[in-house]
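Consider the single chain below, provided in structure tokens and representing the form predicted alone.
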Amino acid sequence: MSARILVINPNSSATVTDDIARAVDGLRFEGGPAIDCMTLAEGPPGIETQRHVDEAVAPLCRTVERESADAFVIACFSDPGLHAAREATGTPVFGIAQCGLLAALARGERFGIVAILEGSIPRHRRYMASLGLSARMAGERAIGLGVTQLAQEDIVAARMTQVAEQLRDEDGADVVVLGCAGMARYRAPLEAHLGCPVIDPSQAAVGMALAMLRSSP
């Protein structure tokens, strides 16, 4: 039986899950691990507050206990329940924020984060501090739209471009990290526009899970 990577979107938005699935499609190959993406039906519509993060932990842990996989990926930039999920299963669990930031550190000196809402920034900054990465963060700026609004492509693309340019030109970021799994569809055109690396954290996390499985005996 081939290996399986299960990517869990911890909010209940199927649109976000579809975006994640498209983003990781290039990591699928014949004979390789199955990369399945699922929506956590019990999760909030979007994870935008600390309360949303906390609400997702219990159903997320039940999911990793129930599902059979060779690696799990928690596809939310807050990495909700990451440590609890690791305690709940002997299977490796990857958080997209951790993986996306590691990928950014491998591509540049100082990273900038494109957030959804201003309210997300303090939560992300606490996480950066806990990871010891505050000194490498050039800045974080919000586009002012919630998770459920990320399908408004013209508006989102314009705001992401504006914010990413500010991160690059005003804050000194030489690599940009997308601070929400629902932004995946905008990565490639944003990178082409900016002329610097743009990291989609879901791609980074699945890539690391894939590398782990490929290097295992």
Contents of the next structure:
Number of protein chains: 6
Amino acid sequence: MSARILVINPNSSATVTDDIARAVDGLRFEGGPAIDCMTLAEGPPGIETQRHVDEAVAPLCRTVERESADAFVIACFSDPGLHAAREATGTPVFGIAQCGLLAALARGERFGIVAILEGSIPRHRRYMASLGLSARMAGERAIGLGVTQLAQEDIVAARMTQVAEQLRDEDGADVVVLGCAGMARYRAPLEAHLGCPVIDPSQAAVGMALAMLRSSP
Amino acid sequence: MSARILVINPNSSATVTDDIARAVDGLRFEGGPAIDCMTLAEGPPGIETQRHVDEAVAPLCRTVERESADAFVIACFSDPGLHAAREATGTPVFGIAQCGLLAALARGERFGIVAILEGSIPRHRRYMASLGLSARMAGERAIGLGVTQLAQEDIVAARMTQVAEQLRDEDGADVVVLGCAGMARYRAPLEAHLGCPVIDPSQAAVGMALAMLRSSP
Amino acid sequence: MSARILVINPNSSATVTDDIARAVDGLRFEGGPAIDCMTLAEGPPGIETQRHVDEAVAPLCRTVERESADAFVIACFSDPGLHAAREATGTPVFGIAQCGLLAALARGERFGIVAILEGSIPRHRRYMASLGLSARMAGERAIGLGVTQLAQEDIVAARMTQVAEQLRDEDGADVVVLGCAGMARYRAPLEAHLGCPVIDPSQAAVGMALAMLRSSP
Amino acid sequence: MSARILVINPNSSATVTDDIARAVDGLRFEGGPAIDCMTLAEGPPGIETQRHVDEAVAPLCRTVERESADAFVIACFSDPGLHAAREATGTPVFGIAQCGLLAALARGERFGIVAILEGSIPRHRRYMASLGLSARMAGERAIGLGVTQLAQEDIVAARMTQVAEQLRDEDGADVVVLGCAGMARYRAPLEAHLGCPVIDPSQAAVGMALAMLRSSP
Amino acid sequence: MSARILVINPNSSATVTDDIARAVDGLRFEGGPAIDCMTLAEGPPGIETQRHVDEAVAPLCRTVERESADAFVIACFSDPGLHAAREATGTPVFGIAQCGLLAALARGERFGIVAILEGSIPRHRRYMASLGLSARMAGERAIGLGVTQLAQEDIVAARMTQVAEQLRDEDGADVVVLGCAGMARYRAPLEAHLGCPVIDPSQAAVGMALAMLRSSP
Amino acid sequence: MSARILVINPNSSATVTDDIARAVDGLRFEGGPAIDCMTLAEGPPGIETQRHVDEAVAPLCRTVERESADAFVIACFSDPGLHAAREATGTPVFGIAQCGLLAALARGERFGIVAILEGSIPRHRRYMASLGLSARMAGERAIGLGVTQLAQEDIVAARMTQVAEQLRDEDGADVVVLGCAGMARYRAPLEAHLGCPVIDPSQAAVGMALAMLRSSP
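Moving on from the form predicted alone, kindly provide the form predicted in complex with another copy of the chain as a structure.
And the full complex, kicking off with our chain again.
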């Protein structure tokens, strides 16, 4: 039977889950691992605060205990419950924030992060420090749009471009990471515009899970 | 037309190239990128010293200038010519040492490296420092076998196990990286024996190249 | 009306809460802040894993939202929910792990931590790194006793002494932090035995809260 | 007999000593340690240069050898003679610079320092590095006022506010440390104005000494 | 017989070699080591890219194997082949980039680098990181002049002054390193203008080689 | 008139001054700078504690203010008063500890220090951290001999060899620094025995001062 990668969107938004599912479609192939994406129904509607991060942990752990998979991917840029999930299951667990940053380091010298909310930046900075990766960070900047604006693709694309240009030109980033799940649709056009690599963290994480599952002769 | 990942073994040993080709076989699939592995005919027979590293650069750069590909992978654990190749071509270039370490960081807290030669350790340590990853390194230890012994799989496997156990038990590694191309055959048994992830760097790098090429839209 | 420091024990063990309450008794005085210690009834019975840490966050946040105080102290050496609680309330929140380490740095060059469980050490190490304090850490060692043994004071004291001596003699610590709430009774004898400062983190945190509350002319 | 905390102002200005004495008044209580503040008569009139720092050491060491106390606090933001004093006496010695920074780290992610003189900043930076705390420093800025202006509270307050706002808004500090003894009167209004914690280092140090002295059951 | 320091200019420009030879003239004296400067005929015309750096290694190694000397100095600010040369010969080998930075650290707190080309800065930054010296770097800025302009001393001097002033005033450097061989003629006037030390790396390296050779008994 | 390097031995031992004078004899030459070595009569008999370090500062500053020289060298491995002296004079001031370590970094990857007294090691470690050089330190070990034994060259040589071998073999040092002034006589034999460079810090510092003075035009 074929292997299974289970991607868990720890917020309760099915729209975001659908975006993630589309983002990783290029990594599905005949005979390859199934890549299933699920919504954490008991998760918060969005993960915007440290409290949201921490509160997603319990339902997430129950999910990895209940579900059968060969690799789990936690698809939120704060990697909620990554270490708790690793304690709860023997199955490998990947966090998209880690994987996105690590994939960026394989492409450039100094990464910049496009965050959604200003308020997430200190939380991300603490996480970066705990990973020992701060020395490679050029900067992080938020697009800072409200819910209504986030629904309008052209506004998001314009603001993301502006922020990414600042990361490149003012902060010295030579690779950019999208600091959120469900933004993959903006990746390719932004990369084309900037002229430097842009990483979608969900794609990076599923890619790493795939490479792991296909690494035995 | 389908995409192409060109894996360049910068030493002149076709046997090593064959080993690498086999190692990444699980990442080939119908409709996916071609994964071609080539030997750098003008490269040194093996890359054991800083001089070997530096001397591989010129033929390697000529290769990336001449060859047509969508991604290059330099398949030597010293990442010879990685930055020179990136200057020489607009095509993304991956180095297996970087990718192996980064893939390890997605799996554990502190990585250990199984090197072949004692003399490579200071070179690797300088590289680790230049990457800003030293804080996550538990240790590096060499198997220290001569050419004759390296040809005997059971001796290599036994010595690798011994060294990896020291990395885990004495140095505190919770993920192990094989510090050489062409050792993938030892990965799965070593992982099973140790009970912690073992990363083959060529697989990690080709996996990252694959994820990049399949990331749109 | 007088100020109030509310110390929250995020596990559900009233015995531990009582130990903490006794530990900070020396900081209570006529006209000074009330120092109230409460048990988080909905918390896990003990905080031994990352999951326990994360799961304590929701009830802890509800508590800081509901309770009226001039300073909160989270009395668990993993500082569960510290940042979430700071988002949830405008009242200052102290974490005993941070405060214990910081108080140790005011006394010595390199701190050693006496942990209860081996399994907590990676979690603590990640936290240390996120705080940027790793360079001052001499080491961390666990007493590694089971529940039955933890109830026997003479066994705990003997094992704690042994571990602290290793931190001092092998790891080079010149100040020792008790890596757990509710162990204050062992502090003074251990300090006398070792000949170097020993810090109880709950005392350190309540002391900092007290100094803050009494800092206006 | 009650315990005694002896706060030594290492410069010869009795006015500064009086300011410090007033600053720590909130930490005096019935039955608590005596908190005595003394002027180092042989000290320099002010500590403005590295030479002043170093020259205060000899009289300071003679003082800790001569005086009887349960804790010493060296009340100058360069912590002059801290390590020499620790060699000279078995009694715990606290330095207000260390304690001020450590207390700040218990309250925020990144501290900013309001210095008096531009020329002190390199000296402080060296000290910060020796403490391993540089990664948590957002910045340091001097108010840069001359002696006459320093005597005018409204000018000092206005300039301090300006500098602290720059630390918060341009450097990203979320907690501010007053980089001088004898400035405690500006603490509370500045904190109210900024909306983030402001630490007076003498209060922080005496608070730590107090917590230590009251830490035995 | 007297000792010999052989300074190797790894690019093929004899003019640069002459400049270096003049720069170190003050270190020649009766009875002291001969200081010979040679051009690496097979080297690239200038060392402007990582590829140039790497390609200089092979002829450089052949040179240190062939030549007889008591100390070698590699006179290019990228230290091409430093480690390879050390593997190739038992004679001490100095790199001028390392020596220039180290000599700067003996004079000031934070160094600034005046580079020739913008494109060299990432390469230098990687090198700085591999040396563990990044924390002492204030900044690096390029004069960014084309070949024609580089031949006009007044243009070079004016631009160098401008860049060095930015390093001092905006980046906080208190010592400046000329990030190139063959620029020694600008050192003294620039130092006089800036009021802070300016280091020529070739002079620094030959000085270190000289001190080594004259250190016995 | 010729330039003058004034080497100040900050302890009052004329024997040590004589040893230093002999150590730097190889750097004296016809037409070169005078290299004068003086004893700081008011200094402590030996510099063994932080207090000795700090107390040497005042007479040392008076000396640099009074004496006329083109470069000062403070010849004690704790660099007492280095920054104070730099404030007191416009003439360049070199510290032998800094210079010894920096010269070592030009020769090897990781330095080891042979200290005289165990008690100096924490002081040195703080200094190393303030210099940002800790990442390159392999270790420091003390020979730990009493005054009588220090007078017996064979005992010192034997113990120094033993300690240096531990630095090389157990700590991984590939270059060794003598952590004291006046030990230059042991340098060459120790280097010959170890097979790796051994640095005398006074020679390193005078060499740097010499290179500076001979760096124009």
